[in-house]
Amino acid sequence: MKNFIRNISALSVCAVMLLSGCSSALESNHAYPEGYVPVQPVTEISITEDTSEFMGNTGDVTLEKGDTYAVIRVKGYGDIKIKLFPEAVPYAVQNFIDLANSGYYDGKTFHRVISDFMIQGASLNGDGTGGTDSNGGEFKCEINTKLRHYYGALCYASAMGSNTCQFYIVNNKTSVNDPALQYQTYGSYYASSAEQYTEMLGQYEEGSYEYDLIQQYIRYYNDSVAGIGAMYNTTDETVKAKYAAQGGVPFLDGGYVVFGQTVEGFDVIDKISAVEVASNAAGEASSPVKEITIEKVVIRIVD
């Protein structure tokens, strides 16, 4: 880690696109289907430099016996197909498999598409807001370097790195010849953030809601920054090759979970993504025109 806080690059950073899950301080909306015990949360950011023989979505993704997969089934679309990864980020897959099979997701839409970054959707309200219920079904980034960004990763939206219900599927196929670049280039701007937040925190009392914010602020860049950080730090030549030979989103790594990996269905992805959008009430243009819908998505386990 000091390695890379030491080689942080100095490019500025204009702008970063955080994917807003629908979850948030403020909200308190019931976000589950009656009956929903949401597992139990992880509190932290959990960090893991795999080691381990383990490749995750960094080699060859194929579903093998005992694998479990999701298939999610959209209106007019088709089927896509993407094996999860229980073993490397068990809470995420958990929430999401409890999801599927409470119906949660049935009927939800893809409210958010951005051409070469990525499909996004589950919200409550299909349009990204809402929120969970107060009691619980919230939990913190599962980060394990051996998941990682790739074209087709399926991964979890989030609030100031809270995970809840949206999802997000990776659909830029642009060849990205120097992930390592991203990473200091983010890197960077996580760390100058966490020091200006820091900063700021002297003008309030602590204890207010102000001061209780940036503190929100402060630990979710931090925490970005060791993600990141840890991706840097493990970046070999396969992940290199495979940020080169498929292409995705590497700036994400580190601050989002990543836990599925899509194995059929990328033609469902790249006509999703090509469809016509509006600007949303934030002022992007990634409003679908016509309704994306989710119908189902199933588990299953490769027998």
Second form
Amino acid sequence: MKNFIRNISALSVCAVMLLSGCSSALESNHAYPEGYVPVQPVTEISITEDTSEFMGNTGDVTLEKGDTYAVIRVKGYGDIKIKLFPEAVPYAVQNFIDLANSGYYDGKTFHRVISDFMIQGASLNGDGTGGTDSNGGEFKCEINTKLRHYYGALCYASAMGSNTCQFYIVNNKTSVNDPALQYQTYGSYYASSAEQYTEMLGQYEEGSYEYDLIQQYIRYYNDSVAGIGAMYNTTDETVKAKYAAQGGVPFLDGGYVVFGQTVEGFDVIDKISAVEVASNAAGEASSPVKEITIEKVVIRIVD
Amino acid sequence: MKELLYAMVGELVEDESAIEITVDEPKEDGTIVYHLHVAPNDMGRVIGKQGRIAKAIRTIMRAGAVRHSEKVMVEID
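Same protein, different state: after the form predicted on its own, show the form predicted together with its partner chain.
Entire complex below, previous chain first.
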């Protein structure tokens, strides 16, 4: 097995690094290439309405020379091979690679399995709680409109728009006919929520706990409006055709970071999705009766 | 209050068994946040056109909370 760079953003600096010996640096598994400057965590939501030729996972997803991919080894189920999109969502991918290479994902579990929706895992405590990003903190959403929640998409789980280490994979393969309608429904919900909380704000004393909490909600909902609005604005026939052919969960678009797309191992996703689940602490029927363990996440580049 | 929320949402959704309401520990000023989860296919029904249903749910919950001298918030997630 070839060693791979710790940090995928090395790809984007590779052109620069060519002058100073990029190739030898790539042999190092746990160090950045010499002179490599890591991408800084995303501290404000970043939304790209991408009109370039880049197709993300909206086009056909194949692995070509130089592409980066992750292999998620699930004990007893098999490997899920996922193409990553460092150019489109650099911090999200860098974080995943850093966590994978640090061994963080070894032995973590899929703790939340919901058929026709998604399978979620890799929380620190195995129950959806705990953990940080690779810098010990959290980061805000990096949204690119060519990356959407089609069947097989790899995404970050998030709380109020903050992401760390937990991820999920979309498992709904039922054809979706009208993603734009979902964007409208959710977009108007987010907008009305922001409006409602803004109205409420005046009733509370500035600096009080509730006042701060409401402000967080307003910000979160405004971010969500912007994210899903960008998705709505860029929903064309290609997007509609992809959702119709492949299935997915459009209403998550714009609110959660999509950073990879499954290319092999859809059967593994389906097998995990079909396991028996029991109620979790909150009463949601999503907790696998038998533990589903991630042996390892391996990062590779196509030679 | 949880029962009130459950009763309202139960009338709206198709899959009543998927309704899940979690309640955060009260915040330091007594605010209680209710988190409502429903089946993905029922989200549209709970939110309503232009978010009107969600807004109404929050309004009713806040009105009910006054009677119980509580401060509540409802998040659909």
